[in-house]
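Consider the single chain below, provided in structure tokens and representing the form predicted on its own.
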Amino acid sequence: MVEGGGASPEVGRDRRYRRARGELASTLTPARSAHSSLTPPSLGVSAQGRTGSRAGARKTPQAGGVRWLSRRDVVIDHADVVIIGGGATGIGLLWDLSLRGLDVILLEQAGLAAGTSGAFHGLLHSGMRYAGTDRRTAAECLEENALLKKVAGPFVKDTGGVFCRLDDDDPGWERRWLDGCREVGLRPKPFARNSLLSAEPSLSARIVSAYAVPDAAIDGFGLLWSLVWSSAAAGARVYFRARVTGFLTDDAGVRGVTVVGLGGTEEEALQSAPAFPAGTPGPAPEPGAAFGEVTAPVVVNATGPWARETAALAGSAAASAVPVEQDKGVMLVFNARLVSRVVNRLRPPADGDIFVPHGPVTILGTSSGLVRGDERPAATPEEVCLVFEQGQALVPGLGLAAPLRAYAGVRPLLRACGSGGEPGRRGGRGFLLVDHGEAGGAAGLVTVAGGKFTTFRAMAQAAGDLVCRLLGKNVPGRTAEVGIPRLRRHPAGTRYAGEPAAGGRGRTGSERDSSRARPARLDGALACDCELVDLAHAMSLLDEGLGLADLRRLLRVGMGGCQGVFCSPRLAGVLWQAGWPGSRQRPRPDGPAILAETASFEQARMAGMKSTQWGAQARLAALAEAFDELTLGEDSRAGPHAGVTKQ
């Protein structure tokens, strides 16, 4: 035994052998025990780095890498730590623990940053936004802002920022804001009104005072993929399309998780469990599904807004220790660089008061509202109009640049235990770290939730310190001093975890070496004309096992003016040319899978246009329907664009 009630790897492996022989009774929650007739696969193999299929487990070397699980994959694995959730918090912790030399596995139900981390506005906060309301969070953001500019420089566009007070905004709030800034060490610099309007001519002439701040824009997708690849190079294993269905427990506490492969597209993975999107445990799979098991002395719940539901799988006491609420925010994307720096309205945080320039586009956010029911949040026309109208106060010419699309995300906000307070703007922006051995009677389970993308590194470091204490290891964190390189693909020489079963995706080192030895002749060809995406780069990522949703996040495929209308049919051909879901060196083209992947990509693109249908976007949606019908033979009434223009 080790400090904190955790078990050594040897003890964990012995426990799994005993369970395989029926000597260890399951103590899972009712969500799993209700399906106790679904027997897990045979565990008569070592827990070290095993991946198998329903036909039986197959031995593979324990090596770092990334896998997309199919429905037939069965994962049998063991590590020092298992992380649930593939957003910024989970991936940040993966990187932190990998740098500390620990053996780490990350499980994500859908794809990288498919939840909150993939739906934020890309702002690297200076902390100034919270100086008048949450000074502790303001100080944390300021510190992390400077650190990320140092260690994650290749992903940060240091645009600078400005806070502007309009003539109808409360001057008393400006004084309170300045007092808060001084208290936490923030130093906004007065920005002469005429100089600001000269530098940012799109801003309102109603501005009466302004302050320069060190805000910036950050490429979250590129940063997170580089962290995944760097962690895999250090030996970490990452499994996508891997749904956690319950916790493995004994009298001492949580000792691992049960997991099932989902296969299919990212959209299917998200929709298969609408109450538990983006990496969180969902309802039990259909009867006959093959369960895998991943054991570890420590399991970390890093599922963001769904952290409470995840903790509930370990019991009601564990859930009550996670006071996290879900808050919906809507953002608009404009296909123009309306401002050259981050622009904030100097008033209490409200709707439509931040403009963030990102490459060729500008993102306006955000709203705040309750998440209702089990549906995946989507932007409504009413929310779009609210954010748009509020944004016009800062940029009066906004009406001449209709939004390209709208999207919604869910924030994890903190509510004080037993306070009964309301989430939303009143919810805390700090982060929560829970050792359930002390707070929920589930030793070996840790929850980290809340926070912001700006503070993900600090959250990971704090969680990493707790994990090491539970494991009895005195290893300091290094994320504040180790630079993060921008990687265009997986590092050379790193092996993926396991061989893919039919329908699974993943590459071995020998396949990637072959890919580099025989480059395709794709010089000058484009995968996406709007964003000038190099086809050769796109093909190399497909060779690594990535899908179209990953190409969108990494390369901006389909994020330009046409929103994928013209490049979607081309991408279907690219997938076939790449031998997807195989590789060009080991082609395994699957027509139905390619069509499903393309349709999922189009569906995700068109979903963001449904609430912005006026002017040019309405015409684009109508063109998309006609284009699909004429080129792909799809009935516009049943295809991915169905209903887009019916408003």
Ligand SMILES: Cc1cc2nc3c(=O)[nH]c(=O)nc-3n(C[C@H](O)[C@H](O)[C@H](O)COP(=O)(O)OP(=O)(O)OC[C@H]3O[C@@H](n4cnc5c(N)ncnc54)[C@H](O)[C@@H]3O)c2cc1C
Given for the second form:
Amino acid sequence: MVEGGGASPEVGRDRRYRRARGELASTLTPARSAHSSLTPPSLGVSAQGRTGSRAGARKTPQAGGVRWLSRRDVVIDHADVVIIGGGATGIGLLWDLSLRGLDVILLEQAGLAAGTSGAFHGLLHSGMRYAGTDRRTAAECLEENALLKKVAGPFVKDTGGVFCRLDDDDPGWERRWLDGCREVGLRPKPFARNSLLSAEPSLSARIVSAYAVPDAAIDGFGLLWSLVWSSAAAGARVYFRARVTGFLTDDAGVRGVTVVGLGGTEEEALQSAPAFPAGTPGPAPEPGAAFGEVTAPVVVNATGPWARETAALAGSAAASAVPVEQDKGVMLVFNARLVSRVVNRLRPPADGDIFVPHGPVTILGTSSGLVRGDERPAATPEEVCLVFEQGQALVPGLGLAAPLRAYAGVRPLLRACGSGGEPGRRGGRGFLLVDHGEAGGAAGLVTVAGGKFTTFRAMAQAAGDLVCRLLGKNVPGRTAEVGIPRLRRHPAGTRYAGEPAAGGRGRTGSERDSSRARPARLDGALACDCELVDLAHAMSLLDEGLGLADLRRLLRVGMGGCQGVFCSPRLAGVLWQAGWPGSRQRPRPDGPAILAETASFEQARMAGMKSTQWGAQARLAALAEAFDELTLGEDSRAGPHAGVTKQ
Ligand SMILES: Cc1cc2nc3c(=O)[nH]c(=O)nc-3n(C[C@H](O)[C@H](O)[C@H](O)COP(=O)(O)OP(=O)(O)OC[C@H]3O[C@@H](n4cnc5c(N)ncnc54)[C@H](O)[C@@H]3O)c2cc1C
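Right, the form predicted on its own is done; let's see the coordinates for the form predicted together with the named molecule.
The next block holds the full complex; its first chain is the one shown before.
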């Protein structure tokens, strides 16, 4: 639950909050001195009737839902388990624990899959890529590949895959790779060279041998949104723009977290988050406001590449139990389906050696290089050139395709395992599960990190088993049996009780009454021509409280050939005409809020275009810049496209 809404006065809310806290006995102390002035509520005692309870104590029923926090919101909540991090690992665990019937809260500092899980290659690995280097991960991927094709079928495009050796690749590696495959029960089928070249005419004639493998493409955004909504329907609470700043502890260990609402657009939240030095709590509440507190007997750190920094908030012993390195990878998106199946180069894992077809585009990746936790990953021109040049060996006509954009993600790699135990590409792809109580650190804190998107379900199941053991519950996991439906529309009943229904985020009654009616010409119109997205459908999701970044994830708005050049100004215009109320932080239907949301959406799209300015793409960027000036006005000169073409 969140105290106060976007529209009520901040001071009144804060006073209520302080009064509620003052009436409670304090049994907890925040782990970090930065929060030592807090007197958090004791567990099992209701704060304004809003908190839940520890196992066995009185429990207030909670409504499940998804909520985006403003800078003024103060969360006071309690559950069986708190999960930090809304990527594949955290959301997978949310689903696992919800299916086991536990009361769960997830806190994510930005938006859905805003970290690595929103910037990956989209490959459901068969495991064969790791057959020559990391056989345990290879076996895990093989098992999960088969399982996810069953339970997450609507999100998997079973394209199949192929490994190809070029004439100058080491034949010794092919033998080692085949041995590795056999050892873990993988059976790559030889693919006749000529059949392959007629099935995939864009591939190089320099291919000397090839093997078919069960690789596939996976829609990570669609899958994770469905898991969030399904979990919310089962009672889970998900808070976005909710940055965890420290741990609450008592004599027995960790008993909850302190939280700050970051507010703003997703782009603003993402830009501000990495600016906090690694291992420090991050932002303070607004002047006069307070930290939120979410308590639970078990807290799970599922912050992926930032897992070590998050553990450090509980002390240096907890941090040293989490040997996670951050390894950046860069990917290039091309505007055509260059291949119809996943194509891998048969050589030791290296740069630019995998093509994954996704809908009308193809993604080429990736590179590898260690980075620091407080850097926001971005694709540099050097990395883009490296990936492009390497990719040309497999697809010689690559230079004729238009590169739509480049993007970067950060792998959570394990330093202490994998072949050689070295960071970077030779670091471990396996996953880490730490019970910090046993590791000599903070009891009640669990860390789950590393792994692959492909293995997120297995990671969640292992973490779920550990959480149940710590809670003294004997409930088996069910994620291997329960199918995940594709939710095309926001299901009714998953928003918070008290949230506005269709009509917008956080509007008051009078604002709702005065809102303008939808223009009739919305019917049948398109929001995005490239991806054929129905405008009325897009508007209905915005009415439910989602932002433009969510439309991109759910409906692929702005992900097609024009990369948002035409659809973002169109959406801005329609939002204004239709009376969209703007974000919860700016509850009035004002132009600046709509422009901020639109600019944030374009900024995310255009950040990736900056390093792919050649050929047709350079012309598209020039068009985007001119379009901004025409549609968004003078201010656009300082906006996201400004200067793109001059680079
Ligand atoms: C370039 C690249 C390509 C890849 N391709 C593939 C692939 O094709 N197939 C595959 O299977 N795997 C792939 N992977 C690996 C896979 O993407 C990751 O292993 C997986 O997405 C990690 O998920 P996660 O939830 O652990 O981390 P993340 O997705 O990064 O989630 C962690 C979340 O924690 C949040 N967070 C951090 N600190 C806080 C805080 N203090 N408070 C609140 N929230 C916080 C972050 O905002 C973030 O959203 C790839 C990785 C990279 C880098």
